[in-house]
Every structure is written in structure tokens, then in C-alpha cells.
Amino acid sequence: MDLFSSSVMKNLEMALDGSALKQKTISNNLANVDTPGYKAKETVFNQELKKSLQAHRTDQRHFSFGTESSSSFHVKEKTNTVMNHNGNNVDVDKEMAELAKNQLYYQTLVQRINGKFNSIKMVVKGGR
């Protein structure tokens, strides 16, 4: 029986290194705001996550999602920004909001997870 590799686990699992990975490109951004010419990167994995998200759908009335399963993330530079003076077009304001709200779908994922996991722990303990 392998009980950490369902789906749910999986797509958590692959949440978790998006959300992480987003921290890190927000963090470089937040690093490099004084940087001249440096321009500031975003991660896209939310459509990714999108994809891969299965589910049988019984009904029309019913959202579709993606049968396609991807893993990858990437990471790309901002160009719907404006820039500054020295050629650089970190907005200070926006990456710490999107820092925010990055770290609150971060702490809902590890909710998520450890949800499941005191759910394993109460079946292994005999539903105590």
C-alpha cells in the first residue's frame, strides 16, 4: 500500500516546490531592487498546477480541469512593468504583496498536508 503517493499528495507536494520557488525569485527581486538594468523575473507554475490537476467530471455543469500532468516551473522575466531611471523595474510594493500572498498559499498548503497526514495517523491508530 503506498500511502504518500496519491494524487493529492503529489499535486501538494508539486504546490510546495512552486511555492518555494516563487519565494526565491521574490527574494532575488527584493535582493537586486538597487541592481541597474536588473529585471525583475516572476515564476509561472499556477497554469502548470492547473494542468495537472485530475478529476472525472460527471457532469457538464462541473468545472473541467487538465488532464495533462507537468511538473515544471519556470521562471521569467517581467515585461508588463515600467522601469525605473536606472533600467530596473523592481516594484518594492508588489513583490512584497505578492511575498504575502505567496507565504499565506504556502501555510495553506502545509495545512493540507498535514491534514492528511493526521488523517493516516488516526487510521493507523485505530480511530483514536
Second form
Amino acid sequence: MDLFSSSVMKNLEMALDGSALKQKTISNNLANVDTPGYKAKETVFNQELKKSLQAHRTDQRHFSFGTESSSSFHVKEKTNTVMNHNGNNVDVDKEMAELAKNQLYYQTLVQRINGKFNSIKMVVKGGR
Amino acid sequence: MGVFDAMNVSASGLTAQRLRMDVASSNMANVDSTRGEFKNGVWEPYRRKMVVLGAGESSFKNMFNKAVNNGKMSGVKVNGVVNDQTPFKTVYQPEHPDANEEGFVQLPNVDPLKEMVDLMSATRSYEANVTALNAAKGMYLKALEIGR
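Let's compare: the form predicted alone is above, so bring in the form predicted together with the partner chain.
Okay, now the whole complex, with that chain kicking things off.
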């Protein structure tokens, strides 16, 4: 049995990466809050979509669907929000709220990873 | 993606907002400077200055990242400090050393109200960037706790 490459650990890892990218996106939006013509960006997760795309593999050499951790989130430009007079559409209040949310999300993920590690530790120590 | 990218991006925002604050302060300080620049043998009043901001920097690394990840996220960049070309204020003040023959003095095109608004905007943006920086710091510190 593979101890560290279980799907739980993999998913948590992927989520941490996504959360870090989200943090960077928010930072970038806040840094460009006064840049004329700048369009806000957001990190979107498409894990559910990926999951639904799971296909039955008929050959071991085929590429697997669904659990590719690298492409489960991506950055896209926000175009549906109201523009400022200078073409900038960064909404500071929204970004700050997203920032707080993302921070809590990240900390929760770290906590879960630690929980996972503690379980492994428990097993390694034989329950002592 | 580097570990400290989010922090570097926030830092670029901090630097840009600090410069905006400096320029606004400079404008305020020179609100009465009739001798800003010596041009063609005559003194010209101080001209109001403005900071021009642009997204990201155009280094090879960023262009490459843009091409590969279709996301250009390298913070904010100061494109330059430009002069406000609006006309100077003219005031009748014959006792002023820089008054012309008719007794009119040209004063800088600085509007303290505008500067105050600019200053407030810069302060708020600076605070937002500080918050983002602290959030990133908290997250990285938390990540260090993995496996403790």
C-alpha cells in the first residue's frame, strides 16, 4: 500500500497549490487596484468538471482522466463586473473577502494534511 | 510558481503606492513654488506630477510565463512620472518678486483637494496590499507546520 500517495493526500496537495495560486491572483489584483485598463483575474477550480469527465480505460497505456492534479485550476480574467472610469474592474471589497476566505481555506487544508500525517505517525508508532 | 511570488507581487504594490504618496506630498509641498524649472532664461512654476501605473513588468521571464500559462501576474509597475499639462494659475500680486509687468504671478497648477483625494486613495490601496502581504505570510507560516 502506498502510504503517501493516497488520493486524499493528492487532493489536499492539489488544493494547497490552487489556494496558493489564488493568493497570488488576489495579491496581483490588489497591487493593480489603481492601474488603468487592468482587468481583475480569478483562480477557478474545475475539479467537479474533471471528475465528471472520468472515463473507463481500456488500455493501461492510455492517459487517465479526472485525477490530473496540475490542470484542476486555472486563472481567468473577470469580464462580467462593472468597470471603473479608467477601465479597471478590481473590486477591493470583494478581493479582501476572497483573501480572508482563501486564508481560512488554506489553513484548513494544512490542518487536514497534519491530521493525515498524525494518523500515519500513529500507525508507525504502533498506536503507542 | 515560486514560493514568495504572492509576497513579491504585494511588495510591488506597496512600492507603487508609496511612490504615489511621495509624489502627492511633493505636489502639496510645492503648492506655492513659483520657481520650479528654469526654462529659456525664465523661471517656470512647479508643475503638478502624476504617477503612471502599468500591470506587470515586461521581462523575458514574464513574457514566457504569459505565453505558457496565459496568465500575466507579476504585480504592478511604475511606467513613469508625468507632468500635468493644465495651465498655471494666474494671480494678481504686484509685490511678488516673480510678478510680470502687469503684476500677475503664475502659480503651480496644484490643487490641494485633488492631492488629498489622491493621498487617501494611495493610503487605502497601501493598506489593502499590506493585508494581502500579511495573509500570504500567515499562509506560508502555516505551511511550515505541515508534518510537525
